[in-house]
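Shown here is one chain on its own, the form predicted on its own, set out as structure tokens.
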Amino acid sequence: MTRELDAGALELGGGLEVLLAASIDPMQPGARLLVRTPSRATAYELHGWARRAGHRAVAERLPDGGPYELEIERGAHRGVLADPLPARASGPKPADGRMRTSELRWQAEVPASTPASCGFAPLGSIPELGAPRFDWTLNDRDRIWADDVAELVDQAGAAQWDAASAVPWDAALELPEFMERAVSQVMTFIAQNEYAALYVPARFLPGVNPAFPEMVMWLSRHVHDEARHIEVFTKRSLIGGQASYSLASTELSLHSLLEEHDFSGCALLLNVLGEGTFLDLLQFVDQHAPDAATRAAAALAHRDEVRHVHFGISHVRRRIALDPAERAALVAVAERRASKLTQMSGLSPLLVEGLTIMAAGSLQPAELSHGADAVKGLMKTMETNRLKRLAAAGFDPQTAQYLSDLHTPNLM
């Protein structure tokens, strides 16, 4: 059966070639397209277009006054080096007008693995032949996956905030010198650790096979969150005009974190242990902040870190459930890091001093005693909650206690 196409006033070079391609490309080789045009010149030019496109003009009708007709037989050549696109089918069904990341997989399950040579082919697309080969390093689903990663991506997208406007910066001005020195040191310590919290997921991102777009989006959201944390805590450390120290002990701890190259190992060290412990630190800063800007910065960062910790727990729990031997491998990761930090005996005195002054609110002896007790309470809270998170990640009580004891005194 011959298909018919009315070209109207379109000319080649003026849009007709687009209409021709849209009409003839879906047809099978050997099928015919009858093109009508009021222009004799266009009718003649169609011969050349058909030849260049890999088709064949098989009949023509060029009467004086038109309309002019040219019958084109579709050739076997395709403009794209790939199988024909499948017939149009029903797509995802957004609920309440929202297109959720989890709905990307409405047709199929997440593949267990995918070739390392795959390129940047968006989910559902048909890759064309002739593309360069890639060499991704994270090609196995179970090495990187968390069952609720798609939901976490959507939560992160909905919870974005602007460090320039979401914090009442004017409230940070005019603090007493002793208090500003304490706050600036704590803020610098947090910002210093947030660099590692950015660099670790950023390092894995270029290795994720694009066949796992949920993981690409999650790690990107994670990196974006941490960049914002670096911004907000750096701004708070500087706004009062008070310099503070970038601690060598913190550098040592963070350097050891960057030396771990296993994805699940980093999920345990960074997301479960490090960022998990920082949840309690941020709550402490929120509770004892001497100004609304410091309080807002801590509260906003805490909201983001909850997602990061959730991912880590979910991922580690899944790895252990799929392969119980992974539990021992993860313990070895924590032991390896701890062996590099034997010279660290405890939390930096400068950080303890800053937290104590923030909790005390003054330099009066009675208040400082209260502040010191609050910091001791924070350490106990951190251990209690660390054990809960490790249990949720799939570790038995004895192993959880062991891992908690191994965790770096730097907290991250």
Given for the second form:
Amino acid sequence: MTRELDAGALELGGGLEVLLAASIDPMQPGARLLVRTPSRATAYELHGWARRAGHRAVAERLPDGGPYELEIERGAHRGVLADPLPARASGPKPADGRMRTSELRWQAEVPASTPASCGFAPLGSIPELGAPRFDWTLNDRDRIWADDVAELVDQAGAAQWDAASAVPWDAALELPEFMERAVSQVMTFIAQNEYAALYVPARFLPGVNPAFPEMVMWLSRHVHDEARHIEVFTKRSLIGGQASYSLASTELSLHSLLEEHDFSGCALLLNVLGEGTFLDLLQFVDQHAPDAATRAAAALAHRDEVRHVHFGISHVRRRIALDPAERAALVAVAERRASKLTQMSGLSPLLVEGLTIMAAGSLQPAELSHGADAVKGLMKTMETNRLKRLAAAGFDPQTAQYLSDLHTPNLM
Amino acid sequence: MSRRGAELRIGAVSYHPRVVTIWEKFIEHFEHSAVPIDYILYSNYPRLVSAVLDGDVEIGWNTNTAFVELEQQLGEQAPILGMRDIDAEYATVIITRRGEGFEQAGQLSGRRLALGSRDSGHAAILPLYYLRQQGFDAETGCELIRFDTDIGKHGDTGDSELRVVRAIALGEADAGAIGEPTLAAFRGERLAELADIEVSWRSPTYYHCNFTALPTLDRELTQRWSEALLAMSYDDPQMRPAMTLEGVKQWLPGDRSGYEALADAMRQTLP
Ligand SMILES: [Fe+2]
Ligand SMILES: [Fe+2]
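Having seen the form predicted on its own, I'd like the form predicted together with its partner chain now, please.
Okay, now the whole complex, with that chain kicking things off.
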């Protein structure tokens, strides 16, 4: 069977090669394409094109004055080393004008595992043979998954904000020195912890098998959120011109967090326990901030942290439900970390001082006493909520209490 | 299998660093095919031809010019063990600026004709030969502009043909002879100088490179090696990149019928 193609005024190098490939590539090996052109030069040049593309010119007609014809037989090789593309079918559907990330799986469930060697093949694509082998480390769904990760990705995408403009920065400029010193210390402490909150998910990101795009997107957005938190709290600590300390005890705590390399272990230590406890801290700062800039920074970061904590609880709960032995493994993770923090005793006095002054609003004894009560209340709230989160993550009350007691005095 | 223990040594010319990439990959193929080879690279074809004749290598990966020279020096026929699909239908084209083409070879008379390296079958020797066959002696009828670069490599580098294209684009020549596959490759690379250049003339087809041995080489061994060569598949993801570099999609069995024109031309023109 011979198909015919009228090249019209098209030339090689001017688009004819695209038309030729689109015509001949889908044909069966050995099938023929008759190309007709008004240009003798093009007819001559088609020979070389055909050979280079792996086909053969089998017949030629060059009548005086044209039109000229060249018959090309399709070669046997495959253009792309893969099976032919399947016939066009229906794709994922948007709803209410939105294309949700969960729709990526409109056709098939998330696979339980996927080869560590696979490449950056976007979902639904057909990988060509001959690609180099990768060696991803996170290839099992259940080791990393959360059932609502796709929804969290969409929420995170919709909730981005700009730290340069979303905070009323001018409001931070007029604080008295004692208060600026307190706020700056608290902001520095938070920013210090935000670094760890970024580095932990960032380290997992390049190990995630590309066959789990939801996870790639989730971790990326988590990392991006934390970058913004580093930004907003660093800016707030600097804007008043008051330097503060990045404390060694905080470094010790965060250092031990980075020594944990298990994904679920990090979900427990960072997302559930660390960021969970930070939710209460950020709420406290929001409530007691002496200026609108500090308040906005805490409130905006809090919104993001809710998602991170949600992911952690969702992941740990799923992991434990699938494999009850994981519960003991996670307890061991917490014990291992606590054993590295035995030299720590309670929250740093400098931070307690800063929070107390923020809650007091002045250095008046009566108000300071009120501030100290508020910080005590915060510690209590942190513990109560930690227990609730641990319960939600699938731990019984006794284990939850044990894990909460093991949690770092540094809060994260 | 150590390379020193290889049953056959293949000689090739290093016209580009990619030749090493190609042969390191081809070695793997022949090792899997149980006809282990090693390769030895030479910087030019005259030296490769001597190496085959002296038995320094058992097989030479020759241009058509090198093959004809080898047989002339040998004084008898040398077995051809295989060639690329592209070698079986090689042609030379003469290109001109758009709208300045010609219908008959004689219309080149008085024009400046650019040629590639003097020792290139496709970019110098054969175009002159075929024009002569069509009744036009370009050596006297044209002002020849020769780009004799990379002499000894028989045009493999493509450098002289690139200069031919540029000379025409710049108006320094009116027509020029280059290999048809070279033109297709330049077009594929979107070479800017080709934008207003078209093909005015296409030669008859001829054979280009081949694997050549001496008649004394063990027939059973050459047979096995040829079979292994022909079994190399472009659909094998391991081999595709090297085959692409070598410009082959399918290896073909050796055949002697496509070298007469060149042999004739070389008898007429070479000292
Ligand atoms: Fe954060
Ligand atoms: Fe976070």
